[in-house]
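Presented as structure tokens, the chain that follows is alone, the form predicted alone.
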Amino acid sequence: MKKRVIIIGAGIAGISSAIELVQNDIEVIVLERRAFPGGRMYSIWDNESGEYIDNGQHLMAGAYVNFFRILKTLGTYNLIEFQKSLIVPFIDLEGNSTVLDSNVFPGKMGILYGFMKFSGVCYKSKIKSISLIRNMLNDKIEIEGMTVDSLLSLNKIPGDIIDRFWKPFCLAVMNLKINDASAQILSNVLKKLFQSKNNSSLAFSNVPLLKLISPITDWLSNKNSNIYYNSTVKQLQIDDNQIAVITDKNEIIIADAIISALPYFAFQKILPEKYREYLFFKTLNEYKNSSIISIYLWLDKEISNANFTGMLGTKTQWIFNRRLICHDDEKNDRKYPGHITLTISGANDIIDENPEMLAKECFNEVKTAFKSDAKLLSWKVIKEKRATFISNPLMDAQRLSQQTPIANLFIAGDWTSTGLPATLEGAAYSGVLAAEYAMNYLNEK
């Protein structure tokens, strides 16, 4: 008889697990509380502008091999646009600009050369940072238990390059400030980015994010598996060798195994009380959140001719030109000629600020930096208070395995033990790991 696995949650982790299992001839039932898939990667319709916006602008990298495998399976990989090589422009409030450009030489040499040409920092700062990066790539430096801040301090990295490179880089890849971020996780990211020229190139979705993942519904249906939307799991039911879920409609659905692909705080709620006292599950109480703020601005004209730009010395960290990146609905250009997204990562200290004041303050920063007379016509602020977990050194060492003490229960999510930060790739990889553990269990059963 064909084995059945229930997956709770149709985010990237859950979808990744589902694809892996179905491709190994296992029936999958995915239960999703919302009416659409994608988890934190979703799009919403904005009535004022008449277009879709995402819950946040996702900057991807060529190293996202597990996430891109999902898109290739679903036939949406062609909707991703890749840089030919790593190019990252920056600008400060005075309008001074610089570019980290790896285009001159292929592979690692191009990145290192681009680093040396990076302006606004002294030669000594570049050499010291390159030396640190090389030591991390070659495992010639002890980083266990260290924050990025302490790593930079120990290696006497000057403040100019910390402000203009290390801080923005850490916020971009980990959604954390350097005094919180795990140096080990940062090292893992660098190793993946430096594996090949293609790995370090950045990528964007040419369509609203939901369209990348929405084919999963039909894909599963064609493989004799299903996603049931608007279906909330109230609790797990665990009795001896049998496991099941109880839904909000009081249905009991039995399976051979279950993969919970919920955020850690949601998983904790569906776990039966007696299991919460297990030492393994008590770690759930240690997880903390890091916030991201996305600000969508519609303007009377374009403000930049670059796809994206990092901003230095400002509250605004990144600006993305939606008119250049997203080609889904060209007719909107006529209503609002300019459309940009601003991103603020590691935003716990400002998450409760007034949205309108925040939007106008950040818009003024952008106008000043780009010396633009553009007018703000409309705005929308999206606050993700639980965008990611805080992967500091202590938490990173305690991240839960995808295999739990309950033999037929597995967990997936970017917060589980992947060695990666909380990104789309981290979520996708966790789904693969959870599926592998589940298949091992089913094969031994």
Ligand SMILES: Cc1cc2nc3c(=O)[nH]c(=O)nc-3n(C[C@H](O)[C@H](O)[C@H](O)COP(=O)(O)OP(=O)(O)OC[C@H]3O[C@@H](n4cnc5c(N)ncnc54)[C@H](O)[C@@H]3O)c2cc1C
Second form
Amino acid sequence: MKKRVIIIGAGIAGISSAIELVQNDIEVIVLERRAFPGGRMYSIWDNESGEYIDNGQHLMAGAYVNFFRILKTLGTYNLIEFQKSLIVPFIDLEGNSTVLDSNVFPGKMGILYGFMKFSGVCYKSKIKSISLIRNMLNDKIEIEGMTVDSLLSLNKIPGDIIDRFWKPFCLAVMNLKINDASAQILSNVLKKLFQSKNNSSLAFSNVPLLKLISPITDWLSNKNSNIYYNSTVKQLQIDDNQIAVITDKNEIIIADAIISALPYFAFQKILPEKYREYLFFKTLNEYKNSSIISIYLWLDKEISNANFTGMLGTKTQWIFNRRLICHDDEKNDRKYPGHITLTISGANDIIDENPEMLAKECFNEVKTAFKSDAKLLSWKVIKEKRATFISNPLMDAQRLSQQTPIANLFIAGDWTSTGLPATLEGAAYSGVLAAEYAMNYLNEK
Ligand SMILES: Cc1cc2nc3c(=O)[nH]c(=O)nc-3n(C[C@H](O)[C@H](O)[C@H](O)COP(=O)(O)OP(=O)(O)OC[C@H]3O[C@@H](n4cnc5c(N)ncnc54)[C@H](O)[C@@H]3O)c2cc1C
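In place of the form predicted alone, the structure of the form predicted in complex with this ligand is requested.
Full complex below, order starting with the chain above.
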């Protein structure tokens, strides 16, 4: 008889585990609280504008091998559009623009020398940053236990390049300010990006994010497995030899093993009281969150012809041109000609600001930078208080393994131990690791 694994949560981590297990001939039951898959990577229909908006613009990179493996399996990889090579344009409030361009030199090293065209920073700053990155890539410096901030000051990196490169890069990659972010995790990301030019190229979804992942429902049912939506797990039931879940409908579902692919705070809730006292699970109390604010603006005209631009010295960090990025062919009769998304990462200190004020303030920044007279016709602000966990040096040593002290219980999620920040790739990789541990357990049973 086929072994059966229950996966709790149909976010990217849960879907990644499900695919891995089904491809290894294991029956899977996925239980998802909401009516759709994707977790934090989801889209909602906005009635006012008559179009889908995402739960925040999601940026990907060529290095997302585990995440793209999911899309390839589901037949949606062709909906991702890649840059030919890494090029990141920036603009400030005075309208001064600059670009991080990996094409300055050919090959892998081009990425490193991408700084050379970067204006607004002195030559010394560029050389010092290139040297620091080289040392990080070659493990030539001690970074364990350091924040990015302390790493930069120890290496005497000048303030101009910290403001114009390191801070925006850290926010984009880790959703954290440099004084919080783990230098080790940032270094791991750099190593992945620098493996090849393709790895460092950025990528966007051409369609609302939900469309990338929604084929999972049919894919699983065609393989004798299933996702049940609107199914919340209330509690795990762990006995000596048997593990089960209790759902909100008071069903008890037994399995050979369970993978919880929930955020850490949701996992903590379903864990029976007695296990919360285990040293391993007590670490769940150490996790903290970092917020992201996404501001969707609809305009009477387009504001720029770049599909994205970093903003320097402003509250707004990134502007994404949704009309260029997300050309969902089903909808050509747009109500509003221009549509942009603004992103503010590491936003804990401004998360409670009034949404309308935020939308208007950030729109003014964009108008000023691009010297545009565009008019704001509609707006929507999405605040994700618990967007990602805080990956600081303290957490490096404490992130929980996908294998738990309970033999038939495994955990996945962007917060588990992957060596990566909380991203789609981190979530997908955690799902693969949890599935591998579960399969080892089932094989030995
Ligand atoms: C605004 C925003 C912008 C982001 N931008 C980027 C980006 O540009 N690039 C990038 O790589 N990453 C980005 N991320 C991070 C990325 O979205 C996450 O790292 C990833 O989606 C996490 O996936 P996960 O499967 O670990 O968790 P989740 O997506 O949180 O999945 C958990 C699932 O469990 C379900 N669930 C919860 N409780 C229960 C229960 N009791 N029973 C059953 N089901 C339950 C939830 O409904 C959810 O579907 C962003 C995140 C946010 C919020």
